[in-house]
Amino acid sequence: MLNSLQKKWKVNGAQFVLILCTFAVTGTLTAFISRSITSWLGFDEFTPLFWKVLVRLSVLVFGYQVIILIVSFIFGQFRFFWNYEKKILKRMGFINKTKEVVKPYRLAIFASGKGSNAEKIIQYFDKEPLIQVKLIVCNKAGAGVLDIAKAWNIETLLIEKNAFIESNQYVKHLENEGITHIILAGFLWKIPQTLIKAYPNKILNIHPALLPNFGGKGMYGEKVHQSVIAAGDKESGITIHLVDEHYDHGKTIFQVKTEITSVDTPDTLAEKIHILEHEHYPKVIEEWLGAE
């Protein structure tokens, strides 16, 4: 049952625990406040049952909704519970569904290779109307990610390096397509300043190591795993971060680790990292967009 709830809410294990804690603390706190209010009002065994029920129901129905938002803020889950509360308010008629217009996020995924991360992201958001993968941007003709885009009927853009670095023609293309956010998924070129300025804090990258270690120019793919193994580290992982003008330097959004054993090689470590990437990147993207 708990696993099905976690999948339904599309949250990771840590967030799921925090959500359950929010519900538990809110329930206890609401019951305490309800008893305190009836005591303050002087209710006793002679008070008509009608008034007792009315006050307690008022606290449970209305006070609970306020209390859960306060508690969720403390646990860092306000965004999740505010969306939860909006659904309740709609059902109760306090929010007019016809007047609420929500524009979808339109993503462009930049990738250079096979596109396994891109495919996982596309699959994850396939049935999500508010988060849409609208464009695949690639710098290599014949890259596997282009076949993935074709299979999913997603538009592609093949870019040329000089134009990408020295002009803003691709920025204009993204803007004309209504792209709101950019996701880097194995994209090997440095993002130019023109694109960063056009999409400030709206470009997300995933790196196959625990930054700030094993990052920077030339550190990608197998080279990263070889360096981690050669350094004798006991753990590696993934880092999901915002993109700025420096390689692998922007604000870290998420990290998760995996153990490196004595028998691991760069290839076996790469397999472990791919599992982490496929499991976490789509969920972190969703949480990142929802936190705006």
Ligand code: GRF
Contents of the next structure:
Amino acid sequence: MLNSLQKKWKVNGAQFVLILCTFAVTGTLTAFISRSITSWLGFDEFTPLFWKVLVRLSVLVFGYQVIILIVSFIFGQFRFFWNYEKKILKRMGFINKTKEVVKPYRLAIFASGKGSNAEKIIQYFDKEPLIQVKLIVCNKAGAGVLDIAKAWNIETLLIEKNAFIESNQYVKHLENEGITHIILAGFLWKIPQTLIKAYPNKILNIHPALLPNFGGKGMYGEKVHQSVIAAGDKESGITIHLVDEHYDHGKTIFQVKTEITSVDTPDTLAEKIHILEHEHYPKVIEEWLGAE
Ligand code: GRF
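Form predicted alone done, so how does the form predicted together with this ligand look?
Now the full complex is given, and it begins with the chain already shown.
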């Protein structure tokens, strides 16, 4: 039951626990406040039942909604509960249902390799009207990801290094296309400041190792897995993180590990990592967007 609730709310495990804590603390706090108010008002056994019920109900129905927002803020879950409150206010008729227009997320995927991650993401959101993959940005003519874009009928943009680093022509292009978020999936160039400024905390990257280890300039593809094996590590994994001005550096939002056995080679490790990436990247993107 808890699992299906977590799926319904589209939150990760840690968030789910914090949400349950918010409910529990709010319930206890509301009951306490309600008792304190009635005792402050001097209610006793001679107070008419009507007044008792009225005051208690007011605290429970209206006070609860305010308290839950305060508690959720403390637990870092304000956004989730604010959305939840909006739904309640809508049901109660305080918010006009027709006024809120839900705008879809429009993603640009930056990729320059085979594009297997890009394809999984495209597939995952194919029937999802609120999350749309609108553009594939690529810096390599002939890259596999361009064929994938073609097969899925997604617009592509082939970019050139100097213009990417030194001008904001591509930023303008993305903005004109109404791109709301950027997903890096096998894109090797450093993201310039202009793009980070235009999309603050809205660019996500996937790295095929457990950052902060085995990341940074030049750490990509096979080199990562070769280094992990050469270091004799017993586990590797994937890291999904926000992008800042340094290579493989922004805030980590998801990691998952896989075991490295004595028979593993860089190639078999690469396969294991790809399986993890394909399974998790689309879901993490969905949760990340949902948590905004
Ligand atoms: C992935 O391993 C990803 O972690 C890294 O680049 C690779 C892209 O692979 N950033 P593919 O092109 O999606 O198959």
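Residue numbers count along the first chain shown, from 1. For the two forms, the rigid core is made up of the largest set of C-alpha atoms that agree within 1.5 Å on superposition. Remember, it's a predicted structure, so these values are computed and weren't measured experimentally.
Core-superposed comparison between the two forms: the C-alpha position of T28 differs by no less than 2 Å.
Once both forms are overlaid on the rigid core, the distance between the two CA positions of I19 between the two forms is 2 angstroms or more.
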